[in-house]
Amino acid sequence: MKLYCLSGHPTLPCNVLKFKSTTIMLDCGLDTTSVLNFLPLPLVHSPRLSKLPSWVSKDGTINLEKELKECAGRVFVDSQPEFCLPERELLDLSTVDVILVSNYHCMMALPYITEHTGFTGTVYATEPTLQIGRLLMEELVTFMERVPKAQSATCWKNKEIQRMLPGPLKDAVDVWTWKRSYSMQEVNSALSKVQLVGYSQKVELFGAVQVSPLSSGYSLGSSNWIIQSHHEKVSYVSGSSLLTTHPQPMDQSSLKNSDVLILTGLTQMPTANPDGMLGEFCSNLAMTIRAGGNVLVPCYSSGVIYDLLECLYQFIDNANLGTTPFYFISPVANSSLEFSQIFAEWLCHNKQSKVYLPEPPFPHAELIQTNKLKHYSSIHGDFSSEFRQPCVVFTGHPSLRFGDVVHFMELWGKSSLNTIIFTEPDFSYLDALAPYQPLAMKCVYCPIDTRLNFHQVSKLLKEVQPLHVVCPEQYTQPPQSQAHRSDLMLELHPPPMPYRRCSVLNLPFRRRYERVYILPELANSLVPSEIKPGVSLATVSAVLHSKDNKHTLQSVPKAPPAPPSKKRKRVPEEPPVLLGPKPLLSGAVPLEAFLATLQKHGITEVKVEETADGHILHLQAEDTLIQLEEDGTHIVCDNNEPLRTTLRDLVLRFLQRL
């Protein structure tokens, strides 16, 4: 069993598991942190960005004025943003049989895999994962296509040039593999390969293994996966949460008795309490609005935004913010808000019960009805005529490199009355703000990450007790910024097996058993014999038939009688002799009793030598060796067949025939 690791990002994993002749890809996350190296894509012409100076090396040898721009001491690529794809050279991805998707954030690289590698398999995901994943992909494509850039920067990727660039461009990994966004046509083609599954539904893969999704408690439809055969079990835990939020709670009991547990997608903010961050978010928002400023919240169009809106619903009236407009701007804003209300069976029990009242499970439905929350597909059209300040705007993208958020950064960045509140943990807020410096608006960092922290995952692993744990190497050591915090790492016994991008792990357990079925008529013919009290054995002669990884013992077919021949044959043909199987032997040959038996038969000169596996008896007068071992007895006797036969019969006296 092997694990190929194609992504270096612990919360955006992409691994391939080879298990019992099947090749299974576990998630295909897209590392979007690479876009932080690029200039933002403004929706309207930005004089500030267009006037940024070109970067030239200190000695003047490198001048890529059309590709690299400098802003506040940082260098950015002036081109369409590109993404860091999962590794595609480590193994032939056309051999992947299935892709298992754990949540909608971990499927963003799907079109790159299914459309450009010769993939012909099936993708398995839950319905909310598919539908919300489609929205996020559609939003990404729209953000990119509505602000196209003519030039494509490639010279800076030259290894010799990249080595001379300032950080973080200098340290960027595998820049030649970075790719621009896919098209909507590729998205639709990729998602047509998805087959929907429900929690605890068992899916057979070629008769070899069975896969089943379990609720992971992180987002709508998010899953952990069980991959098992009759005698082995692998659990894949990715992006899980034990907190009480809107999704169904995590199914922990099904993870028990795993041979291997592959662990990814822990919280990126182990020291930040989500409840505390929500409180800080609300108080900073209220302070800014009361001072007459605007609040900008860069966010994804699904996920944490549902919890933010629910928190604000309870907070608005208490904080006297009832007249403040809240805007949600995204190409898929309407679909996202509607989907969250219709996936009732994927919600926690509390929200499910509201559907039968009937009430909308999320309170943002009421915010929309009372006109406190308005949603728009972009800043153009209705929004521009209905927009009033001070207000709160939720929009994407959290990287601040593309989407409507770029326009609001240019619009509000010069005033210290305004505040930007970061809630998504995927991007460093300092790196996100770098191309907008100098910036007057206030910045508040309230990362809300509900995924498992190290304390919770240690407790979980004690309960489910897997034999082996495999995890990204980042989880086996404290963060660099907090090297003294040993509580911010996994400390297990035995230690977890770490992996990094491009590593191949031989998972530490061997398959020992295989299930074989026996046909009733063959079972009926068996004659068991008792070898010791309570234990019976029977020999079986059969044909092993294997198809679709299912093995069956069938009766040996009888040879058909030869058809009568019209021609006269000189020599009558004899039918082939079918030899019966040799009898199986059980038991052990006791050394002292065997030596006494040899002596009775006139063999007295015996030298006994002890070995690791048993004993060697050297019959010196007869120049013969007898090896007595646990699983066999060997008689080495040259050119003396009568003696060999005698010795064999003496050995057989101590063994039982089956």
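Treat the numbers as computed from the prediction; the structure is a model and nothing was measured. Residue numbers count along the first chain shown, from 1. Under this definition, the rigid core comprises the largest set of C-alpha atoms superposing within 1.5 Å between the forms. First, how it differs from the form predicted together with its partner chain.
With the core held fixed, residue 67 shows a CA shift below 2 Å between the two forms. A displacement of 2 angstroms or greater separates the C-alpha positions of residue 645 between the two forms, with the rigid core held in common. In the core-superposed comparison between the two forms, residue 30 has its Cα shifted by less than 2 Å.
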Contents of the next structure:
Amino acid sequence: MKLYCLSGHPTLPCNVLKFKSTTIMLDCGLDTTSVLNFLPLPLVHSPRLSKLPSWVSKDGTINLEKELKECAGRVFVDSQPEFCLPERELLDLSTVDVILVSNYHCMMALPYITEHTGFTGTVYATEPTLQIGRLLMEELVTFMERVPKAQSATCWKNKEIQRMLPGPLKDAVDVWTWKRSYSMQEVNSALSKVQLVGYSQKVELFGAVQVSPLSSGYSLGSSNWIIQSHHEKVSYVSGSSLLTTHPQPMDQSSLKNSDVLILTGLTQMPTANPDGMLGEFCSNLAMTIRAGGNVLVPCYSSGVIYDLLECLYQFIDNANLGTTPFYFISPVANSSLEFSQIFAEWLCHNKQSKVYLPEPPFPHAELIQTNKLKHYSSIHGDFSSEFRQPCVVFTGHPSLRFGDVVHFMELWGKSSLNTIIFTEPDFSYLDALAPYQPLAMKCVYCPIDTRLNFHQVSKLLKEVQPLHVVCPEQYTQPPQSQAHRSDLMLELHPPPMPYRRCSVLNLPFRRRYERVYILPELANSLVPSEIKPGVSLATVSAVLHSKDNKHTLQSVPKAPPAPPSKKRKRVPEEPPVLLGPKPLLSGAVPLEAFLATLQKHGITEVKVEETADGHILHLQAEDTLIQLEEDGTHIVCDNNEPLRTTLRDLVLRFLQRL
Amino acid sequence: MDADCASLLPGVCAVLAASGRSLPDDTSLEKLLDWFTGLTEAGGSLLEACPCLLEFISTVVLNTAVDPGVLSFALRLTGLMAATEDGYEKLQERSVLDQVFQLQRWREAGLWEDPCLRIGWILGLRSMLQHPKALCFFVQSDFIDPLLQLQTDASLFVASAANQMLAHILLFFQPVPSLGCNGVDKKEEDDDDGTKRASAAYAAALAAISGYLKESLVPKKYTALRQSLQILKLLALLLAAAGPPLCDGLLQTAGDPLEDLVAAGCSQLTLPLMDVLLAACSSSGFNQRVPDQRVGRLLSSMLDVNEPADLLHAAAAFLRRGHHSDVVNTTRAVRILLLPLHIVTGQTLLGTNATADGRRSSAVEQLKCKTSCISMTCVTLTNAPRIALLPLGVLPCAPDLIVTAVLSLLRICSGVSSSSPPGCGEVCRNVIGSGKVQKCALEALTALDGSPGATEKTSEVFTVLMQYLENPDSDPTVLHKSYQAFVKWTGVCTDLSFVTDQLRLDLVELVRRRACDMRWEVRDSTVEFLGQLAGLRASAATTEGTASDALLGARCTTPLLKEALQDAESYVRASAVSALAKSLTHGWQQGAAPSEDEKEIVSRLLEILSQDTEGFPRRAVVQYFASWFSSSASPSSAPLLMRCARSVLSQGSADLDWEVKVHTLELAQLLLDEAFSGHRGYRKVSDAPHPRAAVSELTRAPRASPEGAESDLAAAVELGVVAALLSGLVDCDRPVGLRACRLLMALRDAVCPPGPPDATAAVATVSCELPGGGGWGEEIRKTLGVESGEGGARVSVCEALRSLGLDERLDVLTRSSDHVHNSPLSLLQDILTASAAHTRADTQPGEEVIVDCY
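Okay, that was the form predicted on its own. Show me the form predicted together with its partner chain next.
Below, the chain from earlier opens the complete complex, with every other chain and molecule after it.
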């Protein structure tokens, strides 16, 4: 059993598991942090961005005037942003049989995997994962295609040149593999390969293994996966949460008794408690609005935003913010808000029960009805005429490199009254803000990551007790910035097996058993004999029939009677003569009784020697040795076959035959 | 006992004797006993006053079918009646006592199983044992052994009562000639024989109890632990109150077993053992007499047990009892208590190599377990402030190092500490994020503000506190405690150099954000903090340069507090009102003219008073004006204040919340004090002393009365003070009525003292309006017998004050509102009624009888 690790990002994993005869890809997350190296894509012409000076190396030898721009001491690539894809050279992606997706954030690389690689398999995902994943991809494509950039910068990727660039461009890895965004057509093609599954639904893969998604409590339709054969069980834990937010709670008990547990997607902010951050978010928001400023919340169009809106729904009256408008701007804003309301069966119990009442599960419906929350597909159109300040704007993309958020950064960045509140944990806020410096706007970092923290995961692992844990190497040591916090790492016995990008792990367990079926008539013919109380054995002669990874023992077909044809035919090859197998022996030879028997048969001069495994009997007169050991008996006697046979028969008297 | 009760009592006795089931409620018997106890204590003889009781007891104890509750009552009643020698003898004559307390009978009847009866037996005997004869009876009846058995009774109440009783016997009758009144060997010439007998009885009791102590103190097996625990409690009770001979005897008896117990080192017994040893120390005398070396030695051994948690508790107990003259043990206790802090924080509180490695390593082991780590650290922290105040001689380090250690612990707890002491990572991990340790440490820090050398640490303290206040994960109670610590340390801070611009900016930013927090508790603490900080400014002796001023000026505070007046949570609004009062007090004291800001606040406050749906903010508003009035240098010359006072009085006295009304009357009182304190005859109502009251008395020379009275009274009427008082007088809430009545009496004594009416003729012309329409005006008019007109009516204030019957009203109001229902007569009637109803209900099944006994 092997695990190929195609992504080094702990929360955007992409691993391939070879298990029995199947090749299963676990998630295909897209590492978008690479876009931080690019200049933002403004929606409206930005004089500031267009006037940025080109970067020239100190000695003036490198001048990529068209490709690299300098802003506040940092260098950015002026090109369509590119993403860091999962590794595609480690194994042939066309051999992947299935892709299991655990949540909509972990499927963003899907088109890169399923298209143009020869992939012919199936993708399994829950319905909300598919639908919201589609929205996020659609949003990404719209963000990119809305502001097309003619040129694509490639010169800077030249190894010689990259070496000369200032950090962090200099340290960016695998830049040649970075790719521009996919197209809508590729998205549609990729998603057409998705087959929907429900929680705990069991899907057979080629009869060899069974996969089944479990609720993971992180987002709508998010799942962990169980991959099991009859005798082995592998659990794949991706983004999971034990907090009571909107999704169905996490199913922990089904993870019990795993041979291997692959653990990914823990919180990226182990020291930031989501409740505390939510509180900070609200108080900073209120403080800014009271002072007459605007609040910008860069966020994804699905996920934590539902919880933020729900929290604000309760908070705005308390904080006297009743008249402040909230805007949600995204090409998929409307769909996202509406989708969330219709996936009732995927919601937590509390919200599910609301479906039976005449009220929608999420309170943002009421915010929309009362005109407190308005949503627009972009800043163009209705929004520009209805826009009123001070206000709160939720918009993407959280990297601040593309999407409507770029416009608001340009618009509000200059006033210290305004505040930008980061809630998505995927990007370093300082890096995200780098191309907007100098910035007067207040910045608040309240990353809300509801995924499991180390404390919770230790408890979980204690409970489910997997034999082996595999996890990204980042989880086996404290975070770099807090090297003394030994509580912020996994400490397990045996220690977890760490992986990094491009690792290939031999998972530390051998398959020892296989299930074989036996046909009823064959079973009827067995004659078991009891070898010790409660244990009976029988020998079976049968034909092993293997098909679709199912093994069946069938009766040995009788040799067909000679065909009653007069015509002489060439005698077909006789079926191999099936000799009855020699009977199997069991039991042990008791020394005293055996010596007595020998004596009866006239063998009296026996010297007994004790060895580590048993005894050696030296029949001195006959010059013969009998070695009695736990698992074997040897009679060494030269050129005296009758004696050997006699001795053999004497030994056999004490043994059981099957 | 009045005649009514005496006549009802036989009936009640009959009811009780018949069956206890029909009692109105289960407290009736207790109430009856309370009443009887009261009568006995007042010196009455129950036997003489109600002979029916004796009859009752004799009947009841013979009838084992009676409810055990009633039997228990009978036992206790018997004890009460035998509490005097006289009563005892009368009962003995009729051999009632033997009948009542004889155990055998109760056991045979199977009633002894009922804890109710057992406790009745104990308490009955306990009441009786007030004289030597009772003791003789007790000993002769061989009650001592059963009592000792009851000490480990399954019922905790019985066991505890038995323990108390054992202690009572030995202490009450202990032979202390000098102390004298209870001792069995007090000289009574006429009853020498009796004395001897009593002495013998006491000796027998003492011997039995001592024997028991000696025998059972050390548990034979683990299950007997409870017995040891009970005996230790008994010993502690005895040693704490015993005179020297008894004490010495007890220590002699218990010495060996105590030594065995100490040596056994049983965790559960550590604290009770410490209690006994410390009680022994206090009584037998480190202070007065030659120290009992054995006790000292045992105490030392207790401070040397192996189990770190027990050791810590023992040391804490030692320090709490304050035997600080015992330098050796105090030093040892201090070192024990500081050890966990030393380990967790890595601060060298105990020197670098001072602690025996064995103890340190066992403590480290214990600290690796999360629960014991938290509890041990908390014990250390709770004791840290006390330790820091100990004389330098017993401290292993400078006291300011303790502050440093607490700060360091706080940093570790919040996870911001950049390093953990070598080898203690596992220990540190246990306290990271622990709210309990955080709270304990913050409490310790708050209490450490006065420790020697603490002021050196101010800047560090503020840094840590700011980290806590900034931390989004801090629990509301942790934030609250951080605020408290902040205020406390600001109060002691005299050197302003630590108030850096950065700190000021951070604090301003912080309180702004916290004032918008999602959790109302946090908003409330923040608002309260702003008020307290401003309060420091007002109470400071100097007018300029206080730390609180330097940190947060009014320019930052007031807008936040104004905002908080609109908060959705009523507690926060109330806190904001109080905080505003505190922040403005300084200005009021200076007599500054109200700013525009203040005028705006005032109108908002009046709005709250008239419109807020919750009581807390309205109460706070009335208090705001009261505090304005009392801090103001010359309130009557502040027109805004006087205008406000008028509307507060009219709105506050019409409020639905009785506390608002009481606070309104407090304001009325201030106004009265201001107007009339110079008048002869005006006495301040003292039950609510006001800080200003004392000052005004000293500064004002008494004015000649009554010439000024007329105008002052007219002014009071004009302001609405009199109307507020009159409406309060007829209020349905007793506290309001009571206060109003007292104030009206004070007013009456000032403006129309009893005497020839012509002396007060001028005052009599002052009249006030009684509004019509069914309110308080109507009520007052009825009392005064004034014809009710179309609208209101005007009455002379003086006349009203004279004819309202204030003295009689005060009488009624001072009695508790349920005095009628709580009277013995009512109780007796209730019992009879309930019994009657019960009988009726028996005859008419199906008809439910609901008895309301209140």
